[in-house]
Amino acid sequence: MAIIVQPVTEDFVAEVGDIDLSAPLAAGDIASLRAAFTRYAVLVFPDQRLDDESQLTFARHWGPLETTVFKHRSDHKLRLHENLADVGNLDTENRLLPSDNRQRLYNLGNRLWHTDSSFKRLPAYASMLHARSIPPVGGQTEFADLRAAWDALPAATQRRLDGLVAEHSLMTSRARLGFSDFDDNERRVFAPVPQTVARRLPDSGRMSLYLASHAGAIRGMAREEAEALLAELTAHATQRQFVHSHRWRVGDLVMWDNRCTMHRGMAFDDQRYPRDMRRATVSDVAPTCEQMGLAVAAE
């Protein structure tokens, strides 16, 4: 049986069913799901029964898998596999984080607009994140598409940010918030990184803007236009005709593309409720100033 490819909007957001992510998937199926993630760049796969490993399993189809950053904390016991990004409010217990707990306030960052791992050199291609417990009330993701984002965008706005290189870093986002708590290891890993601002996808020829609460300057800019210019944007590619907010259910896994949409998770009461949320996460195929044939100089 073919699987069902159910638009939410026009070219934005589909719901994918008649398909099984634990199972072995047919090459006919992974090419129907890569047509319908260039189309809609945001895909829903309602009651997906996974464990860790078939969430992994499915994940290679699309590429190598990240490390979760906080294998770079000596002193973070990981709760999940490393290649699992836990984004949920669980201790290595299964007990509910308590208020002042680290992770707790590094993940608060997650609540931020953002784009998968846009502070590293080689940024996130896609990233599929699996539902086990939610809350009752709360906890919705929502997701910006950045390519209509970038269509609506004035043509001389357009011009003016051809060729614009800014730079990503953790710690810029998590400063918003106030934190601050990375050791040496950490704030060398976590060093700025260059990316476009925007960029042509190259499985859909469509532009995109390419923006995260990761990024705080722009090369060759000054810093207060710099950040000035990264908030019109994001106000911008935030507005309501852009973004999908999706209410969640305990099986969903939820993949999107991180070159072209971003999320934010949104509040609800996580010393109340346990949520237990999964991320496994992929590559791109190289640098976005690469990609965009930008010779950037290390700084």
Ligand code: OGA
Contents of the next structure:
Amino acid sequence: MAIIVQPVTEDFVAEVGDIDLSAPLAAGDIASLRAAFTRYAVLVFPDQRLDDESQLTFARHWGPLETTVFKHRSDHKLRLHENLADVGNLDTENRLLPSDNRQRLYNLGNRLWHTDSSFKRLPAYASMLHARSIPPVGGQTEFADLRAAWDALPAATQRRLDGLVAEHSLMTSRARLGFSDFDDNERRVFAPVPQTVARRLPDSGRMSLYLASHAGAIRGMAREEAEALLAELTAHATQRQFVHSHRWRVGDLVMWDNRCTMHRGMAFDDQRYPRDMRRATVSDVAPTCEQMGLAVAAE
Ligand code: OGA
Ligand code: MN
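Form predicted in complex with N-oxalylglycine (OGA) structure, per the form predicted on its own context:
Following is the full complex, with the preceding chain placed first.
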């Protein structure tokens, strides 16, 4: 049976039905999903009964998988497979993380608008987040359409942004929250990387902003001016008309295109309710500056 793609918005979010992601996918289904994911940057697959292995198997259809950043920290005990990002609030015994726990404080960075792994030279293409348990209130995830936000910019601004290169670092977004608990190895791995500010998506041909709270500096610009510009662009891109809020149901798998969206997790009472969310993440095909033909000098 052919899958059903039901638009939630005109060209940003769609729900996909009549598909069981835990079963092997037919070639035709993959082609339909690729077409849908070119038009819609967020796909919602309701009611998916996935274990870690089947979630990873589905993700591998889209490209090579990322490894969790917690691997860089020698004293961190992983709860999940190393190819899954643990964005929930549980420890290895499935107890709620206490309020002063490092993983919890680190994951609070997900409450800031961001796109996944823009702090890596080769950042993420697609993320696939599966809800295993959710709180009764709060904990939604919001998504901003950075293609629509680009389209809405005045032509003069688009011209000014074209060719700009920003520096992204995980330590920049965490510093915004006052979080600085990084060891020497992390400081080395999380050193800033260059990312284009404006990008063209090779599959749809659409232009998009590429923003995240990981971005701080812009090459060739004073730090103050760069921060002001990035804050302005983020405010522009996260206006209500570009944002969709996803209210989770257990079993939802939500897949988003990190090349042209930002997202953020909303608050909930994490000292009272478990929220078990597991993310598989697929790398992009090449660094963003390379994709845009921008030469970047080494720092
Ligand atoms: C993520 C993320 C936000 C949330 O999984 O990459 O930022 O709502 N999640 O859990
Ligand atoms: Mn994220």
